[in-house]
Amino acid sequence: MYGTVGKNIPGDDFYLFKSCQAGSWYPGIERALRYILERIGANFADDPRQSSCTGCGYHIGVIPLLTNVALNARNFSLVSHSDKTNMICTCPTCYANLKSCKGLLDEETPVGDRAIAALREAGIEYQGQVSINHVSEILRERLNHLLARSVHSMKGVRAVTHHGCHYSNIFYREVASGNFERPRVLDDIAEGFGCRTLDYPDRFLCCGVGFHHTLCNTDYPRSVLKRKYSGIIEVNPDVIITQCAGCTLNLDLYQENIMETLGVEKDIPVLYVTELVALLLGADPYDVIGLDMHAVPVEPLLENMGILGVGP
C-alpha cells in the first residue's frame, strides 16, 4: 500500500480553470462553483483568455505532447500574471494534465524547453509559480465555512461516492484524504453535511468512460460501467456523488440502459460535488445549477433533502 504525502491545500485566491467537459455537458458544475465561492467570500479570477488544457485530445491521441505542454505553459503564465496563484480545476483530467505539464516545464526536460522557447517566440515569458488543485480538495478544506452557510443538510441521505481515475490514480500520492485505492475526499464533504456514505463492491473501479475506448470500442466501457453499477445497486444509495464531469456523464446518461440490462427498476440521481454543495447552500436547482439537464431525475432526492421550490 502506498501512503500519501502531506498536501498544502490553499484556502483562497483562486484562478478558475474552466473545463471543456464540464462546460459542454453540465455547465451547472462551474456555475455552482462560482455560486459557492461567492457565498463563502472567496477571491477568484475568471479569466476568459484561458485555453483548454487539451488533456482529452492528448489522451485520445490527436494532440501532440509538445502542443499540450506549450498551451499549458501559456495557461500557467496567464495565472502568474493575474493576482491569483492557486488554480482550481473541476475536471480531474485538467488537474492531472496540468500537473504533468508543469513537471515537464519546471524540470527542464527537452519537451518543456521546446515549449518555453516556442512561448518566448510568441512574446510570452513562461511563469510557473502556481499551485494546481481539484475543487473537491478546496471544498473539503473550506468545509467549516460551507457548513456555516448551509441552509439544507443531508441527514437521512445514503450516498455512494465515485472519485475520478485521473484524480487518484496518476498523482496517487497526492490524494487529499484517504489513499489512491480508497480516496475519501468526497466522503468527508458529504459526511460533514450529515450524509451517510456507503461502501460498495468495486468502489475503486473506473466508471468506464475511457476516452479512446469510448470513441473506438463502446462495448468495453459499457461492460465496465455495468460492473460498476452491479456494485452500486447492492447497497441501494439515494445518490451517487462524483468529482469528474466525464464520470458524471457516464453514470447519468447511460444509467437507464445499464439498469435495463441488469433487470433493475431504479433511478439513482448523480450529482457532481459542486452541484450538491451549491444546493445545500441554497442555490436554485434549475436557474443556477441546471439540474433539468441531468438524464436521471433528481427531484425525489431534492424532496428528501427538504429543498423547497423543486419542480420545473
Second form
Amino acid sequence: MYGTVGKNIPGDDFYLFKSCQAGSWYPGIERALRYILERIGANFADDPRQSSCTGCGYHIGVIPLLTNVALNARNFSLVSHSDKTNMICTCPTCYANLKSCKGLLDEETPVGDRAIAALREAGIEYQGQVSINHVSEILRERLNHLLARSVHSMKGVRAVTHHGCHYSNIFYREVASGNFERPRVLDDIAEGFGCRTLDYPDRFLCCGVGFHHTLCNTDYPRSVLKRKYSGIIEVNPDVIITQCAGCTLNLDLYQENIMETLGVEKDIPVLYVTELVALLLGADPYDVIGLDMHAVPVEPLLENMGILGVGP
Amino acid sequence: MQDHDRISSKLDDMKIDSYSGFQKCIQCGRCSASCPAALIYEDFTPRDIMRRLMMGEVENLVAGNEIWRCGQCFSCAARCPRDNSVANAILALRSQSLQRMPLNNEIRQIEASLKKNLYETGETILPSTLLLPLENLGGRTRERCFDNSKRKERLGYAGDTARATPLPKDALIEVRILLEKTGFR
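Could you switch over to the form predicted together with the partner chain, since the one displayed so far is the form predicted on its own?
Complete assembly follows, chain above in first position.
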C-alpha cells in the first residue's frame, strides 16, 4: 500500500489552472509561476474562461458532486480545445479534485454521464484529453533548467517542507518523489538549490485548515498547528516550504499567535515553492511576488540568501 | 439487495460505493490513529463512523454533528489497509445532511456565500468569504496584513477577487447553465 506508481510528468505546453485560494491571498504564487515558466522558456496558456474547480466547496460538503464534475468537464473541454494539454495546478485541492472528476468522467460512471449530458445541453462537446499536474512536480522535473537559470542559491539554509494533504493523501500512490508518508517533491527541489532539508516530528500532519473549520471553528486549526509547530520548532529551520496556498495561509497567518501560545520567540518564514524558486531565479521579492503580503517577515531569509531588498 | 447497496442508495453518492468501499472496513483503527480531528473532538472517531455506517445507521449519522468534525485531510484514506476512505463517506453523509436537515447556521452561511460567489463570478472562494477570526491572529500579523488588498491591486488583482482577469461574460453564461442543469440552486 505504500508503493508509488511511476508518473509521466510533462515539461512543457501547460494550461495554467488558477486557484481561488492563491489568487485571493497570495497572488504572488501565480505571478511567480509565470515568471519561472517564462525564464525557462516553457509554453503556457492563460485562459480566463476557466471556472473554479469548486474543490474547496465540495470538500466542505456544500457543492454537490454532480455540479463539481460538470464544471470540471467544461474545464477539461476548454483545455482540450486549446493548443495546450497539460494542466498545471498551484493548489493540491484543484489537483486532486480534477483528477477525481476526470476519473468519474473517463470511467463512464452515472455521475460522469449526467455531467456530460448537462455539458451537451449547454452546447459544449466533452473532450478530456488532458494531463493533470501539480506545479511542484513540474519544477522537480525541470530542476536542471531551473538551476541553469538561477542567480541565487540556498547554500547554508535549513528548511522543513510541508506537502499538502490533497497532494499526498488522496492519490497517495502518485506522489512524484518519496511516498505519501514522507513525500520528497519539495525536498528534492530545495536540495537541488543547495538547501539542507530537515526531518521533523509530525511531518505527515496536515496544516489544520480543515476547510470550513478555518472559517468558523478555530479550535481545529489552532490545535493542529500547535502540534505541527511543536515538531517544527524542535529542528529550528530557517524556512518552511509549502506547495498549497491554503497551507501557506494557515502556517503564515497563525504563526505569531501559535508561537506565543507555545512560549517560543521565533519567526519562520513560510514560502510557497514557486515564490521560493522565482526568488532564486532573480525575481523581485516585492514587485513580482508581493512578499510584503506575508505575515511572517521574509527579509531575514532574503538577506541570508544574499537576495537584495530589505523592504518595500 | 445487499446491505451496502441499500446504504449506498440511501446516500445517493456513487463515491461511497466505488471509491470508499466502506463494507471492507476491518475496524483496525488506523484511520482514527492518524486523524487530527479525532485528537481534538471527543465525539469523533473515523472508525466509529465506519462501524455505524456498516450497521446501517445512516439516519443518525446524517442528523448528527460528528460528520462536521472531519477536516478532509484524507489521512484516513492514505492509511487504510483496505483502500477505504472515511473522508469520502463523510462527504456523502454531509450531502444528505444538507439536503434533509435544518443544519447549523455557520455551514449554511458558508454554503450561501460559496454558491453566490460561484454563480456571480465563476469562483467559489473569494477574499470576503475567507475571513479568519482576527482575535486569533497576533498583533503584528494584524498590522502587517490589514492592507493586503491594496498590495493585491499593485500586483494586478482587485480587492475581492481571485483572478487578475475575471471570467468573460460568455464563459459565465456557460457556467450558469451548468449550475442550473445540475440542480445547483
